[in-house]
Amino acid sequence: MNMTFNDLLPLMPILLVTATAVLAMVVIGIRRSYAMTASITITGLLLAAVMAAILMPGTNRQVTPLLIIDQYSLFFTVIICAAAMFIAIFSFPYLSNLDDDKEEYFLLLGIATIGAVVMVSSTHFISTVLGLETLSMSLYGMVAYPLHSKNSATHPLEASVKYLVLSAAASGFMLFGMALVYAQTGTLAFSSLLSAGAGISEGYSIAALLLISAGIAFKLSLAPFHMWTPDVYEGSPLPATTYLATIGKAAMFVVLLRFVEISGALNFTSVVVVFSLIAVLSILAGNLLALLQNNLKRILAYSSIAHMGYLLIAVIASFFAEGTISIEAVTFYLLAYVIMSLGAFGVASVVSTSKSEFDDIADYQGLFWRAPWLAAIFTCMLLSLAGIPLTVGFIAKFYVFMAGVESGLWVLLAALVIGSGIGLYYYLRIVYCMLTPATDKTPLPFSGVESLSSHSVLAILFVLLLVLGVYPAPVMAIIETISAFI
């Protein structure tokens, strides 16, 4: 196949964040530059945003039958290279005072973006797994980048390793699940199940359809799928876990909207019961664990299952009601959550080094008197998982009721409610441990110039989600018009 500028020009955002990893690459070769690296990265990723979001209004190409830049695409491709940007600059402060070479680390976070902008991409089981094993490989670096901390009870490199092999784990579900659907139908692409059915048995199409389910809820953290996460979480280094959190769920669960609109995948009634069992045990475990944490990342972790349960309530919904409204509260939702990750992972960024993360909550109880910006950014995030109103979580989780409601979900509504009721309460701990007076007055590690950008990017965030809470009509109008593109 010739490729033309036309279908050149809506690859411009893949092949700037290409771009900029390989010219990290060439600079680490040429010359060490630690703020060098960060700057080409950083500014690599702008670009690469910027040009997404100008290309958005009037794009949709199927680029190869491997990719299709549409507004969708292009919509998570503007928040995955913004967010991995903000983790880039989150980044530079916290290794800077590391013990060894920190400029690959950059190198690794620009190719785990390419790999997450391919998944957004991706319309076909083949572009599906290389992205997905080019993000998953760089995480398993960054994962276990400061090789020689000792911060926490689970080690990076431990961390590392029980990532990739549970990763690899899931993988081989989700190719083997591919497998069945190319003997089945002899082409990889997602719409191929729909067609298929022809001479061959229900129970064939259900078994693949569930063995690529299994993969992608391993990497989304969904029960019983999700023992992995709170480890991984902990001993990883807190930019590293925040990728993980955010651009590694988004650019997941982009995947599976994608293939269980097209596939048609919830046609089948004992995938819907599968989906929805693993809904209320996400939500359920996820929040009931969490109660039992005192360390930060592992709250925020087994938080991270529960709203990847809410979400799947509305992918469920979206085969019941006609419409998109459940495709535009995934897409709202998903925007939320990273924001709303983004924000919490990011002021324990600021307040940690690589060399003392502040990762219990013991270590946060007076914040709010030794600094009362992060303290209230900090809170309003956790009011957003929550869901409180005026916060970008309420509107997020409002759109998912009602798409709930509208399918006649109450099952899984009750199990949203009560889940939320349980979340509360770990959320208000750690807002009543930055507001009880702390007894160590030892400075925070943040005073320094390099932190000024950090406090700039949670300022952004901080504003996204009150703005957002209040006035979301803009950023519906965006949302229901790019959701008739799935």
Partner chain sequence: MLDLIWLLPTFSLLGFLSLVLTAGTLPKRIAAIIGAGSVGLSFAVAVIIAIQFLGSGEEYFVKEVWTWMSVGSLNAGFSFYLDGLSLTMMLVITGIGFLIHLYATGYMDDDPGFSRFFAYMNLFVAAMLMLVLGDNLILLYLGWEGVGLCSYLLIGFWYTNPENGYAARKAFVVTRVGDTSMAIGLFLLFAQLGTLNIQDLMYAAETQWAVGSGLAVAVSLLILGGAVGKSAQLPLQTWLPDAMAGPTPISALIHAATMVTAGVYLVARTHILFELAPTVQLLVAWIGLITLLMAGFTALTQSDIKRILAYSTMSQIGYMFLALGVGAWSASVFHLMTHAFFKALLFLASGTVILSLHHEQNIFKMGGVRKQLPVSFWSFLIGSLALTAFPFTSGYFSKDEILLAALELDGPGLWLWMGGVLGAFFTGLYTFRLFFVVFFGDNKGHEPTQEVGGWNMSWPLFVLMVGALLAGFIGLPLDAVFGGHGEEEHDVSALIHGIMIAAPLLGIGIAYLFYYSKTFSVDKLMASPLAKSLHKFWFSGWGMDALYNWLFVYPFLWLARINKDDLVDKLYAFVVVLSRAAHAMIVKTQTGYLRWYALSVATGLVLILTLGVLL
Contents of the next structure:
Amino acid sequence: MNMTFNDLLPLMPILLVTATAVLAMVVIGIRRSYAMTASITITGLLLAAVMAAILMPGTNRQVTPLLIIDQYSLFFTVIICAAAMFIAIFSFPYLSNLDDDKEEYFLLLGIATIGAVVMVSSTHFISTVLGLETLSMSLYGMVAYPLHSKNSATHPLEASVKYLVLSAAASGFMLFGMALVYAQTGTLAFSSLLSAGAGISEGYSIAALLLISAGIAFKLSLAPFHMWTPDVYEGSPLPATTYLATIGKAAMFVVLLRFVEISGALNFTSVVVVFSLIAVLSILAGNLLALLQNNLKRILAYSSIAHMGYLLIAVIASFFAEGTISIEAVTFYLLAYVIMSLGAFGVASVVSTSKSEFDDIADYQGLFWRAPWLAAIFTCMLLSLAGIPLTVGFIAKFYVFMAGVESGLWVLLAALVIGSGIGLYYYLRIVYCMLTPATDKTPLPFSGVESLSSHSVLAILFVLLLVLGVYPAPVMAIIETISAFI
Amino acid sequence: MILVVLIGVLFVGGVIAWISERINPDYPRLIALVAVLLDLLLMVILLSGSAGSEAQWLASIDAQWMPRFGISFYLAADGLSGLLLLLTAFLGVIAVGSAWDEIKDRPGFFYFNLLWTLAGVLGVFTALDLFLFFFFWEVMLIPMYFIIAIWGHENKNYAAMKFFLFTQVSGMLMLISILVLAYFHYIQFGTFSFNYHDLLAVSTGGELEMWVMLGFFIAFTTKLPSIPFHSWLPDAHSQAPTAGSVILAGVLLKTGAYGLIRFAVPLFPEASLAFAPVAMTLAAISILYCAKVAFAQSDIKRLIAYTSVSHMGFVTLGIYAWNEQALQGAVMTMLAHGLSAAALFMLAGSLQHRIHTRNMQDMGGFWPKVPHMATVALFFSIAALGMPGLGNFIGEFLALLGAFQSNITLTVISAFGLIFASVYSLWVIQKIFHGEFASTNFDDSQLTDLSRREMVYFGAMMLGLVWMGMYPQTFLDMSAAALGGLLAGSQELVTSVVQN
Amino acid sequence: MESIPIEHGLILAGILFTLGLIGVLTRRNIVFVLMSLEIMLNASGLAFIVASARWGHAEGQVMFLMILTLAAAEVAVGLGLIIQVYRRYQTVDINVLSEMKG
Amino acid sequence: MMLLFYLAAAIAVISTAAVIVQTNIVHALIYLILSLLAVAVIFYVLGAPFAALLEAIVYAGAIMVLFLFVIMMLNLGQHTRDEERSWMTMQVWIAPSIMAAILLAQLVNVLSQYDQELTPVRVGVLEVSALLFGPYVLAVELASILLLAGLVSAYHLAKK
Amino acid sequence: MLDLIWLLPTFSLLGFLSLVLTAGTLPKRIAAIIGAGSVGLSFAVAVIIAIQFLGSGEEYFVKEVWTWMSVGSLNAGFSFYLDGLSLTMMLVITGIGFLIHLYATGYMDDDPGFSRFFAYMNLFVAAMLMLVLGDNLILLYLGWEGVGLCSYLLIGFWYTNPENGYAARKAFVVTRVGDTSMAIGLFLLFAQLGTLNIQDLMYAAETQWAVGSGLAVAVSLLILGGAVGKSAQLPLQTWLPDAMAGPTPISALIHAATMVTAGVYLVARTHILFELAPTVQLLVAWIGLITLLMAGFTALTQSDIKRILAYSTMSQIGYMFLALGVGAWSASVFHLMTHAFFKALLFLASGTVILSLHHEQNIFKMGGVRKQLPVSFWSFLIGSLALTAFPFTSGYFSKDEILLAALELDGPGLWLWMGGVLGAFFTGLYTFRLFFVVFFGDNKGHEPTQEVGGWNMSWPLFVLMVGALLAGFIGLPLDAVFGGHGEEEHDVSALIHGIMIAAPLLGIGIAYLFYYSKTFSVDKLMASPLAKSLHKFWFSGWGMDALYNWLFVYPFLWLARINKDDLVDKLYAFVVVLSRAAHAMIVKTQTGYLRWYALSVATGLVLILTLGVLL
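Can I have the other form now, the form predicted in complex with its partner chain, not the form predicted on its own?
Expanding to the full complex; the earlier chain stays at the top.
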């Protein structure tokens, strides 16, 4: 399974992203230019996304034991690269007034994207760990990025330390679990745990699985491993939060999906029970925590906890249901989640800069009348997160419901209903806040540079949100095809 | 195709109305009026064109939407839908009228929401794909939420939130039920389908059927509303601007009843039969309990809201009696209540517009000041208490008459609602218009009689009610075929169950 | 060579892992926390080596190498953060980092 | 050999335990290095000389020196030691100890179910590098990217 | 011409519409012409129709104007049914109605709500005609509710006084209790017999139900419920005295001559059902008897002129019920007709008195107005004589027949007769108490200068006087309706006749002694505490109002008050509180301390491991 020349083509997206990062580094080395670095990164990510999209239809290749470049991974490569590009575009105006070296941020963003793409292409522990750690390592830097700035709007240092310590501990769990799995199966590739080796009990496999699951659950901020999420989201600069919330989650979830499917983890009843418990806890805890929260980033953090819980339902369903509906559900939901989170954080990014962030709900008071365009997008994104029709979030939730119904997971569905009900409350709180007339104390809608490109990104996301919400059939067809690869 | 046009006109009209505000703040209302009038016209053409035909479906369109799940864009209207479409368009015109002077603030967005709500309702009344139905079911909520949350009164946030939460959460239960049905179709026929006709053929059976039915039932009775899911309504109604209340009471509540007739019962005939006593009990409790609570209110809009719950109880009662008279009664009650409740909310709204209070304790003796308004109010109060000769009577009488054949005890209990209705209806008239005029608690300088334009709207509604009351056959004939079809579909099964 | 029960190797890793975890949970000094994290990672590495020995593979050793890399990178970033914490708060007490909550 | 394994294991456990209870940070670091060296011995016993070497050089050597640098840089002297003492109260230990005890019990429970004897086979640097620069060449590349990420992050964070 | 029967209600309805749509903008004179004229036209048409119908010799005539509602097996048309009974009612309604309208044009002359008044009145006539002409029970119900509505509107006509409003609502709600019972009866009939057409129903009931069958009993009880509500019989009689809050012509038309007798009409109309349920029929008799006695006692104690007349109306309707109960259908309707004349006369006469005395209604503040108000005096005298069944007045004939019919009944007949006779005695007593107090003796309050009103007020009185005297000689064409039960020669002894004639005369005599000659003193009689409390008891209408207040009104108000905020809503409020509490609790876990978070992660791990391994 050594590399051959033919492997290079499927690797093109990864190579392109890598080249982008390297080029950015070189350019920084030669002459620091903020605009230059940013445009290199954006262009590179765009090329990678396009490349992945071009490759997608016919590609299905195992590139060394580490990477599997199939339609599924390419689909997510497209999503990740595009999302990373969007975040880069949001970041540019956001960071433009930072009183520090700004170029490395884009370098980190590029490297993080490499990690994420590796993760979605991985069915092997080594690539998983490397991808994950590359992503995390860059994120530590991105989260803490403005820490030298005297008047940073956030708490980057605190966020980064919390993230690093806890994340490293979680990595430890995951690695230990992987070691146990390796001890059982004798291979580092994902493989079935069902045929336990001689002298190995079921409990051993379960413990190994759960150790890995705990690590993954931490990264996905599933309860009870969720507590870092709001603090890190709040403390990070908005574009980094966005990255963490979208790409970080999506890539990790693909790993979880692949791992669970290949290892047959759900054949163990106790794993199903534990997963269900985690799902229910996440849904309830996430939504309840967000209920009366006033900090927008924390709300979105808590809501992401709940959303990961919803997604986990679909994962659990994949064991019970025949066909690929639950895989499709996960896939579509992730796509939807990335779109709506990007949109929601994007709006916040657009009105914020590194020196002053719009992170209190009250900051958005009257936005509907002062910046109707932004408010409309924000509202739609929030409604989408709440799963209201006409938006992609509804179709996504529909998928999850479908998966749940097919598998007869009534308790989980009940949690989903209750959770969504609570969720509505806090999403609507934000919407309502935008509707009420502004007071004198409300800051102006734009604290920084108004960037045309950021607005166009928002427009793209908005269109995607609506188109996928109203006519998702083509995407559904694609997802149905690619889900067969899991 | 005409159905798509009907809905499309409103969607597009809404967007244009919104945009046109930039040109001139008076344009939105004109555009909205044109859009709803156009819809009304189209509907009249549609309905009159098919008056003689025996075909069950007056118009339909079926296009693939999400083939992965067998979801199609399937709209169709039969007589039942037709009636409700007509009601919707008619009240749409009325709602635009009632907002004409009231909404000065951001009119573009207001009419956008109004038209979109109406479009959603039209969709609900015509969708025959259950996914599409659910889609529209939810679509109509959001603009309504905005209407309440932006143009509502003092406690609008609470009311709008409550409205949204109730309908959404119950809607999710319905979604689960719909999915279970689709899944059962998959199990039994090998494909997913959300098509109404396909799902009618699905037999869920057993205990599960009851649970699935309950999903629908809860969603629909929340919207209807019926005890114990009614408590969003008084808040929503009292806080909404007049046009919002008109649409809410006149049209939105009817979607729940429509859902029960079209979906909840036909899809689950056995479970519905078993559940009928419970549903009818809830209806009876709604009728009496809410009539009593209505009487205790001092906020006039809250009072009317509770009476709505009470009246919609007759609808539930009629639907679960499931025979021709009862169903026709339910449908007639829906139509008549649509007009009478809408008119009462408009009256309350115009009062509030004039004296800036809804508290009846502050009112009294308005008759000489506003004789026209008083007469109109008297008319609609009397309609609400079920005076023969007006539409509400036909509906409630037929509903009770039909219900009596299926459950005597509950019908008798419900009939007491007629007494309670007279208590609160007359109390309102007494409190507001009778007695000595006293204006100590409000500024009476604005207390003027109804304008000519308002009189036209009220006149139209009065005519409608009299028409329904004196010659209901127009409406009964329209829905007869549709209801007959629904009845026939479940009759066989029900009789076999009864015999066993 | 004599044979070693594999579970003993794994249990040793487990013990070290747990000790590392205790360190993370108890110490307030960030440097200690970081050291404890290293212990945990090292324990995982040990487990891989043990498993690798069980199968007579080199794969586990490759994984160990990767863990080593990862530990090095993590320490670098972590220590960088510690320096910043110390610079800002003049202490290495981890509890000073609790401005965000709720 | 077996004796060596258990001896090294005992040293590793004891010195690791010493790390987490130490109040003097430099002592703790020394214990940690001891522990890592003991683990290196175990690696060797298990037939992984290359890993043992790396453990000793990179882990016990390079990484720990990094720690030492930082400790010196921050000048964590006597006063931090007193501070450490004051932080080491009983109650701080209760919950973690209980948790750790349960966790350990769980781990020992499941791990002891792995009922296999192993006869260490020497898997030397040759095999490892054959693997590294064969099928796992991408891992090496990725590891370099990982280090790059760490480098850039650390560079950005640690600068003045 | 018979086909034009639909014109009857139409005229009034048009009158109503034109008055309402012009909304009081018409000059008074035109409003009066429309208001009274439309009823006059109706009367004219009614007379022509009556002549034609009687001339044709047909038993009945049906005219369907349009299909009202046709749902499944239910088929109700807007169709009119004419036979002897409805013919009688139709003539009474339009005839007396016209007279009262005419009178009202004078009586209401200075009222600002003049045109509103006539609008309501016209609507009432239209509804009442629907009631009596309706071919099916739904149409009848339409009229039934319609008259109730008009009654409500007219009682509360002077709306500025909240008490009038209260009386109006009380009237409506109390009668609605009866209406509801009747509606349920309709449902039961339809459920059992599959039609609501009256004639078909009667036929079907007769052929399908055995005498005394449970269904017949239930149905007739339910219908009786409606009848007692509308006709102010026990136990739903309490609204009628309060209904006197309306203008006096209303009291004459609605609460004396026509609407309150609708119950009698209903029972007569559905008499076959009652014949199928003898127990219920007997109950009707007893209800009539008890009501007539109770009302008689109460009338004796009242001081308000209109209330006295109201109680007397109750009492007279009691007689009609008695007649219905003993199967004397024709006698009942006959009494209904005569009663319409003399009671309308009495009310209208009292109206002139009241108006002349500037709206004074307390008889003890009147007195001696005989000279100043001659027309009223004579009207009152004739009316009173007819009311007390003075020989050869109209009341004499009708009451006579009722009592004789009661006597003929086996079993309780004698008791019913004795009760009836006792009632007749009381009638004489309270009627002439009123008469003597008002028209004789000294004036104790207002001194009227002259009788108010022009020809439009006095002419109706003259016509009614003639009617009250002579209506007893009219023979009603009811035989076909009641299957020959109508005119029968009663073969009873002279003693019986003597007693029946003597009883009211005795009453008159006693009234004379107490209130005219003052031979006996009422004050002396009233001295004892027992008498006082009895008086109080009777004065309050046997405490029925208080009883109902305690039984129904207060509990309802109490329930309404304590549950104003809707208990169910509290349930949801609790959910909100719960979620907030849960939020408050769980948000405490977000302490911001890294070590705590780490502990939570570790705990989570331990938790899932334990769960996973143990399960």
